[in-house]
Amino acid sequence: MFENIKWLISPELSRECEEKEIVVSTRIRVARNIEGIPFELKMKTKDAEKLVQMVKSALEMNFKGKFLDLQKLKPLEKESLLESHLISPAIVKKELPTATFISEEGNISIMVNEEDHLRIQGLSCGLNLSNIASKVYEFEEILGQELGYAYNENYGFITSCPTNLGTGLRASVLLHLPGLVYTNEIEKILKSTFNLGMAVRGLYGEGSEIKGNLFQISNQHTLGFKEDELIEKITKFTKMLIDLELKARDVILNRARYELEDKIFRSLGILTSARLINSDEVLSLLSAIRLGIGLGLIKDIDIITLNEIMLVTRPGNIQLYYGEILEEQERDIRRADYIRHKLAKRNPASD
């Protein structure tokens, strides 16, 4: 299971990442369809099976990694891939044959037969759009040479949804913005994103709820823009949000320092002592601790540890971690146990 999340918790993969406390993660995704294969609405089972085999052959000839037939995976295994952001909620619901490929490094995943034939995505911690984009396009170019993409001179890459026409690229960042939430500035800022051609979603993208002060920002349109332009646009907007978040934190420190410190250290106390805790509460408490690290108030816990806790304690991952199917209360018990032991170096007495 840790192989699924090493893109976010590996020290080696995190060296290139900037602003890791505010920018939790970065994603670049391109949508591609194969010339001569029916699109989603007209695709039959035999077409889907043919596509899966074509993509599998092309990947195995050129890249190292794991190719997974999603229909053969257990529900818990698919839930873990979803929680690790390696597959989407949409592909889990598909009835036609689907698959995903995960690169050896764990930071590239390719979904086969999602909304489009291929969804090639790269994942990274921190603000790292340009670097991860170059890795995505390495996969995209080689697969294009092997398989041949559906392309139109006027519209660019042809996709199932018109909003993805052109480059087919979606760049997104997952931002931790507690300062803007506490100062009640977040609503005003998020409303402005729509006018700038961007979308705001929760932890797991479209349709997911915003929790733990985590906001996913991505471009809404691709047609008429070059890849570099989209990446630069998202990067600039992210840096603006980082600046606003830092200013909001300064305001809170000046106006309500003791209340803020109390919230941060109470959250730490709960996580190091709790015997029963649910996954949503974990996200809320981790948000306060993440803020404490960003403000320099907590110095003996690192961001990589928090990222690991955030993903391992999700409902599917915690069950895979312990290797057994668990009822809800038992998950809450095991989750609390895992967190106490993970933070034990800071507070050994919590056991």
Contents of the next structure:
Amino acid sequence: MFENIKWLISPELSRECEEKEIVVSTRIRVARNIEGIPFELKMKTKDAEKLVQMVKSALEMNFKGKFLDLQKLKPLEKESLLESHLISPAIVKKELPTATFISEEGNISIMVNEEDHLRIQGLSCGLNLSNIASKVYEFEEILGQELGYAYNENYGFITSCPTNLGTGLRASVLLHLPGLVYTNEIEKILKSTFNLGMAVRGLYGEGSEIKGNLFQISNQHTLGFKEDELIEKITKFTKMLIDLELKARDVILNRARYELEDKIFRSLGILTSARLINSDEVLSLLSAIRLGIGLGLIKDIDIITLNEIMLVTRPGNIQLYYGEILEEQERDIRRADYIRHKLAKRNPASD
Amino acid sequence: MLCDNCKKNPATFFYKDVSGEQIKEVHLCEECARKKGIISDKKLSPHEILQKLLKSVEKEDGQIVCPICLLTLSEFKKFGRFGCANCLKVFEPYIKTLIREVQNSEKHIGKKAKPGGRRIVEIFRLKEELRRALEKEAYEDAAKIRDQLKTMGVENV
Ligand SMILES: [Zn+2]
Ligand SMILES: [Zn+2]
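Previous: the form predicted on its own; requested now: the form predicted in complex with the partner chain:
The next block holds the full complex; its first chain is the one shown before.
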């Protein structure tokens, strides 16, 4: 039924990588526009069509992957792409022709005709900014040679919005910080991020609420620094947060070990026995399991399985997984089903 | 614990300073934290700063027009978006401060655009020429354009 999309799980997210319990994922996006073509504000349907065709040719001549015309996708398919962070809410709302390219490995996606002509994005598990950045820039360079970017000596790459001028680079990490939440330290720490030129958001970007103890940290400015410097800065800041998170966990273990263990194993109990469950409850239960794995209390579930559950149980993805449109309650039943089966396949419990 | 800065008021604000090589724990009172700009009443994101700055519209803004896309400076201030790559050059004298406030910088020092052949742009231009040649039944010209396209790796046109 949904023959167009089969990328539910990006192979990149199920790879082994560093710090993958606390750093759920790493993302890089680079905004670029093509010289000689009007920007979003002044773009006509004809310009948008031409741009989609040009980008398609440029990609086909150089890279392997799937080029999708977003206008031809079913609403559910778009929702799934959104939940998998492969497209943005802004591009879904657009009336002009839009497209997205997904690389063969599934870790690079390129949106055509979002706010900028091109939004080249890379996604990876764990703390992996420089690796994923170098992949993003492979695509960025070739597309630049083939198409020619709008560029200004003083202000760098010209973007639709002045907030993206310069490098057009946004680097972000999605962090799981339950220790800092339970010890109430998170507020204090997040206050300081702002002054370091970084912003904190929820799982699905700007304005989205914090769910499942997941925090997205990204740079605020795009002008006036070198790409590697910024990546280094975010990496360093992330490592500091990891360090603080681990210390907070020690504090909890010292003061309230049984309460914490109880919370973790009750969460596991619910996930392995529930018959009806909504996607937000899953996120918060998964956070406890994730912490349990991090603390070495749960040894028979791995982070990769958790990442998979986190993605597949989102409202759009669960329907795509079962290949049919499902009402809310039906979704809650199937979601519970899916999780039970997924967790039943694990090795015998350790103790 | 007393404030590290004034050593008078009790420290109520703690943070880890990661700007140097070593991570330092800093303890400040509310007042000093505010003075140092570590906390402020209004923490505006670049987007919010942009929205605020765009409100200062001048009478002559309607007369400043980008000749390529016809966007006026007042329209730029309304939408906060450029209409094309050329707008930046045209509006630059009027929006220098705005960019500095929004970005905390006024100079790009990152990767530069590499000059390239713009092969795809050229192919699309040739295809358009071919279409026009065929329309005019100028078959000799069309054949030449086809050959050109072939050398650029484009078959079946
Ligand atoms: Zn003080
Ligand atoms: Zn313009």
